[in-house]
Amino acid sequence: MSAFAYRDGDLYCEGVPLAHLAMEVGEPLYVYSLDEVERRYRPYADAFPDALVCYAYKANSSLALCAWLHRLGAGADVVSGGELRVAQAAGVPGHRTVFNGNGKSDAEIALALEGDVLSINADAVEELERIAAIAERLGRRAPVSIRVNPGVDPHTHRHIATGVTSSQFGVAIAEAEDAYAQLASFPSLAAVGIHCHIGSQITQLGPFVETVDLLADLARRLLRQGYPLRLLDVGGGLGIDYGRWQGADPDASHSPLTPTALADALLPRVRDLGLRLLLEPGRSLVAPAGVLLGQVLHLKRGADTTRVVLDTGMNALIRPSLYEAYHAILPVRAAPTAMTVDVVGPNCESSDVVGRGRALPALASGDVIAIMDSGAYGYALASNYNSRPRPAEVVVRGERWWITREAETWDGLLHGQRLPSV
């Protein structure tokens, strides 16, 4: 079951035509479904009842999506100062908040200890010392898990991938127990857990055992040599279908990797450390909850192809561009295939391509587009190149809908800048 489906030719969120949205607030446009976030959430907390589940705001930190993962019982995976800001403004507390990057400044690091989070996530040992300094300042004791490097190869996209030996991210996991041992000669710091996080948009299991089974003979380790260690956080990265639309049936095919089967894999191998789990899915949440909505400008035909130029692209949604990604485009209103055509973007850039070689009907300048499955990395890596406004977001639940961020405008773009006095 998915949000989106055609209902008398016409493509639905929920209770709510497209079409209508994007008549009503003009395109681009992303729209998301408060129910699908809904049921992507649940089957987390169903398999895996006592740990916590940190939603990754890093996929989508739009205050209204979080503040519902927040409403359904989440936590909150933050990499950023204003991430952290966003969660404390959904509500989330400090001791359901954990502190991610690999590159935090002291001003970000001060925010986390004076928002009482649960662990601030230490990406290095160079990384100790600063946290140290800025806890003795403040006059605090902070809670300090280190993000260990297992090693591990995810099978993902060489972009995503970031447990493997050469990845910029954590602490090798044969230099563990030496970056404990720094962390606990400093008074200011507490260990409390150990973090791992391998890649994203990962779709098979193995990896995830591999990593866990790696983490578990670690912490007893740990364990044994008087640690009082109280968490496992062992990341995020489930990955989505993203061609289970093709044929523009959402239930095409499914993702082999469930919640479910994460947690059968995986509990059997912790349940004996007596640490409290910590899971970091980002993109299975919100990703199949978001379309991102644009308009035809015109057809371009060519000597080679036909290309459909829309109104957005890279500067909305960059992942086609940045990593060949493929997203469904789907017509707003059914119409039987007419051609074959690229689908690209109006911005500068040979790249902005959103698809290639796609089977669509005799679209026309006017018509408009959903590009679906774009809720996670969509407004999160979005940016005002070609100097673009960036889109108005909606949120719908049944067949209510509320503009949750308004569109950016031309005269916005230039609130801040000033012409120096030359």
Ligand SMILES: Cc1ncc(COP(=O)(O)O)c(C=O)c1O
The other form holds:
Amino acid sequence: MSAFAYRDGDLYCEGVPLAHLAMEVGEPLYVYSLDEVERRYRPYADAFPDALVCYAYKANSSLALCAWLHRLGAGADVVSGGELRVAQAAGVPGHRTVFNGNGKSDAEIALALEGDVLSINADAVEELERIAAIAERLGRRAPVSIRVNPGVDPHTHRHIATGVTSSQFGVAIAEAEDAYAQLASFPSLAAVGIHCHIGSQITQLGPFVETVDLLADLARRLLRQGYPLRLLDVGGGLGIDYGRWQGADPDASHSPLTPTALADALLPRVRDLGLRLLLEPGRSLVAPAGVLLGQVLHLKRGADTTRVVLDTGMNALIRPSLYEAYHAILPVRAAPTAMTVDVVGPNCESSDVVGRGRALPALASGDVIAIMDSGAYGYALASNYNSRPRPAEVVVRGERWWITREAETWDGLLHGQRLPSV
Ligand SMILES: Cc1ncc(COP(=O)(O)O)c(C=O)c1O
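Moving from the form predicted alone, what structure would you give for the form predicted in complex with the named molecule?
Following is the full complex, with the preceding chain placed first.
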């Protein structure tokens, strides 16, 4: 069951026709279903009843969604001062927040310490010294986990594979014990856990199992050596089935892993450690809960290809351009398939292609389409490229809806800019 479905020819988000939202608010527009977020969160909470599920804000740090996930019981995984501020504004207490990232500024480390986060996850031994100095200056003891790179291939797009040996993230597992020894040498640091995140859009159980076995071995060794660890953070990464709507991208159409399958495989492997498990899912919670609505500007007929030109593209949703990611494109008014087209954005880049070779109805200027599964790494990666304002955001619950973020404006883009007095 999905929050997005056709009823009498209209594509709905829960009880609200998307065409109605497009008319009332205007496109481009992000629309999110709160019920879908809840449907995606509950299986995690049920499968991991003793774990802290920290929603990865990088997937979508829109305040409305973060506050909703907090209300559902999720903690926060943040990677910047900005994301920490959103978590605080959403009401997430520090003790349910982890601070990640491979390049934290001094100001961000101080903000995390002052916000009493559960753990600062250090990405490198070189970072420990910086965290220690800031903690000392603030008269605090920083709770630190080390991000361990297990050297496991998650079988996903190379841009989102982070646990492989060649990635820039974490401390190689072979060097992890030395890193904990260094951590212990700083009086202003306390070793509280082990962190890991092997990648995103993972659709196989094997890489998680391999990783957790390696982490559990490391944890046993560190616990034997007397480190007072409390946390085992296995990161996020569960994939979703982007291909489920229509003629699927074969790489994306594997049946996605469920939190239950993950729990069944992982929990028996870590139970004896006595550590609190943390998870950091992002995509699997919010991607299927969001769509990006765009308007057809016109059709451009070429010798070989007809192109549908939209009013939105890589500026609002960069995944297709960045990763050649597949997103289904559906008309908000159902009609029989009539043409095979490339759907392109309005930006001056040949990579601004939202979808190639798509079977769609006979679209015309002014028609509205929905780019499906855009709730994760959509708005969060949107830019002002070509000086285009970012779209508005709407959340839907049942038959009610709210504009939770106004669209940016052309004038707004000039805000804060000044001419030099040359
Ligand atoms: C450290 C960390 N945790 C969690 C996530 C969330 O991953 P996903 O959205 O695939 O669940 C990411 C994403 O890259 C990450 O880098």
